[in-house]
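Take a look at this single chain in structure tokens; it is the form predicted alone.
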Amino acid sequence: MPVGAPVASITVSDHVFRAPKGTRDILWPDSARWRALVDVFAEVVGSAGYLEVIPPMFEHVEVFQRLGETTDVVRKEMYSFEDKGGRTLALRPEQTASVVRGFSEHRPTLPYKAWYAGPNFRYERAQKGRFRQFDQVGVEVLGPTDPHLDAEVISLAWRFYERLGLKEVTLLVNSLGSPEDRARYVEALRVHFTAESDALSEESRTTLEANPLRVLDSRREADAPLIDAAPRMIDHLSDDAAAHFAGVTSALDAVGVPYTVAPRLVRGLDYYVRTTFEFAAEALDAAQNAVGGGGRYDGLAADLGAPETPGVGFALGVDRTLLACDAEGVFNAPAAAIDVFVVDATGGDEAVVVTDLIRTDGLRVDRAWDGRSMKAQMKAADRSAAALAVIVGEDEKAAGTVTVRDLRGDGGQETVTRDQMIQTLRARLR
């Protein structure tokens, strides 16, 4: 089932509460799935030193303000609302500003490497694999402004989308430079778009008021030959901004991470500085293909009452990656939610013995209620999925004894003591 798929609603009255638009139910086995992939993130990251930190979702207004005024993220998509106390707060539209925020307020000991997972909130035009609650996993490292940090932090993105067994990302890079050196490019930028600004889209024009940056995103037709013939940020480097540049890409190569450099590449959130990246999964439509990105943010620490404190780092769309999975056929939902169920025929006492034993040793394991029939139990230990039955009826109970059964129907069943059953049930699920 793909991720977030309706399903068919129970009519327990005249009218049936459905989640708002924008959001959705996430059952299993999608939801074992999605632990699944979180799980993966935290080994990858984890491996690299980085420590999970869980943000608040929602803070005050401003500490997303600083994502900057022209974003759509600030002006048009982000839940504010007043607080019974008179405060102004916003449902967080992304994580980094929180983990920054969390930094200023605790001065961790730098370099501070952290990991984060979990929702956040958008009021966005609900699409496929764009919803207005939405989940991202990323990482954050203040302190060094070292290029090879960000070749490290780009790199770990990669190596978890290996880990999932996707094999049709592709990772764009670029630097917008110092702050001096971004100022100028927007500056060129305007010239540039205003000089034929009538062959610009309505929305884009708008958009050229607030940012000329935000232009390049446009991926409208009309807008495209303008975009093209438009400066290069690249052009418009310092030196000192190429040379961290050169040293990011250099430290990609020597780790065989493959890149495109992409000049046009400006991320959403104004606070980037330097090198910028995205991953698109090719697998999905072009339109809807970014699965995640990130880059380097060297003023936002200060601009939330931190010393100045350099940072970089990625968030990655937890749903946009499954479906990548999904269209690549990789990282597939479980296929069973126990290993082990439980068929009792003496009652149900003795399924309150067995299944405790199985669980207490590690195993997934569940049983029928109700005092069902030995005929039903055995349907539902089939719908179940689960590998193995263990059965236990009167003969069973009197001589000590269980009955393993494969339900795969490959392996046959044997009738073993109390005490072996755990040892055969591992034995016949390697």
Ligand code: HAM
Second form
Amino acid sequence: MPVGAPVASITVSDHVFRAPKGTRDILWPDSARWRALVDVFAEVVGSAGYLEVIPPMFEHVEVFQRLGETTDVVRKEMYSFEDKGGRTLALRPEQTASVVRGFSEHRPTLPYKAWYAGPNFRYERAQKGRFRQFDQVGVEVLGPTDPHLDAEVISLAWRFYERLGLKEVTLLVNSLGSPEDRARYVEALRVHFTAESDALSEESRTTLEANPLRVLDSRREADAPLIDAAPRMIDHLSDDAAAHFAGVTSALDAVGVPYTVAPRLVRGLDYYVRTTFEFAAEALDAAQNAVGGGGRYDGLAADLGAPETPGVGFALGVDRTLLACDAEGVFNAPAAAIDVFVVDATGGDEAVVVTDLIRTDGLRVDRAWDGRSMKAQMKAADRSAAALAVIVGEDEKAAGTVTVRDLRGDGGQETVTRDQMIQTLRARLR
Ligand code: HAM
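And the form predicted together with ligand HAM, for comparison with the form predicted alone?
Below is the entire complex, every chain and molecule, led by the chain shown above.
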């Protein structure tokens, strides 16, 4: 090809790779906001003595089968596969089972208060706010049955939303009772729905056979009247479970966390007993407004090989929480990634030294590359959204000075010695 021929005529490949369906790239500034969200979470739960745990991203598939053979998560959505060693593994669809498996393996001292942040994988119908790879932040506590602990866990999530600036989050709480209460309630539901199963949607008739509790989760219009008339768990609680639930709600009252008791709140995973809860962001569409949820899972540790150890926790969806922040206009992304942009009109060598000096002092600094013109470098400085430019021309180089220019409005400029540079930058950034 002759030198200077139009580059556009070259077809390197007609295939542009895209991220798989249900996944996406989080580019800056969203990535910065993402990290900031996890930092806020770590601070909030750290202040209550929770320590970080980093579980593996895949487990033996049996670990996740404990989430419930009839749940969508296990039946339809699990990324399970056989590895080259013939093991059947699954990418984690959530982290509670992993954290509890880790607890069962290592038996840390009780109470074990852990927090985590990271991706999960579910083969769901991808849409806004519903991804196949999505991130959660969450906590799990193993050991106590104390209802005050349930209230602590719930209020930590609440305080976290508050710290982000979210105002339109509502909290729904319910109790599923003891395993025996739950079994009795499931039977009552079976009787209720079976008596009029003709009125149910076809999907819910199938669900009814596998797990009557899950019918309550249906959002199909046809099912609404029968669901409204269904027995309420809260009326089927044993005295013990009712007292536990009263302990949770009175502790929430005491710390001023507002909630609504939602007698038909059932969660999509089967390990829950007693307290369950969900956070809804009212600023989002109803289909994806569940920004977090959790509850008690007193039988899970024993199911995964540990001695009987009660547990409680929650997970909050990072993707959806940030969508809720967008909708409410809070917890905004940062405007700039750097503080200072170095413009070097002497050919580039000065910028090598000056950026190193500024960086070493702890400020964030960038520069232009490839010997661009002064005009192009100033344009790049503006685009970077840095507050200040440090400009080095031939005169400054000869005099051992730099010019510091304020890029915000008409901030003016001054020429200072190299020794004064950092001090000047810091004073102007204040
Ligand atoms: P979960 O309700 O399945 O509970 O998920 C918790 C949160 O993760 C949801 O409220 C939602 O914000 C987010 N989430 C779930 N699936 C998706 C998805 N496909 N796309 C985007 N966000 C999603 C659990 O995972 C339990 N492990 C919570 C827990 C912890 N219970 C006790 N401890």
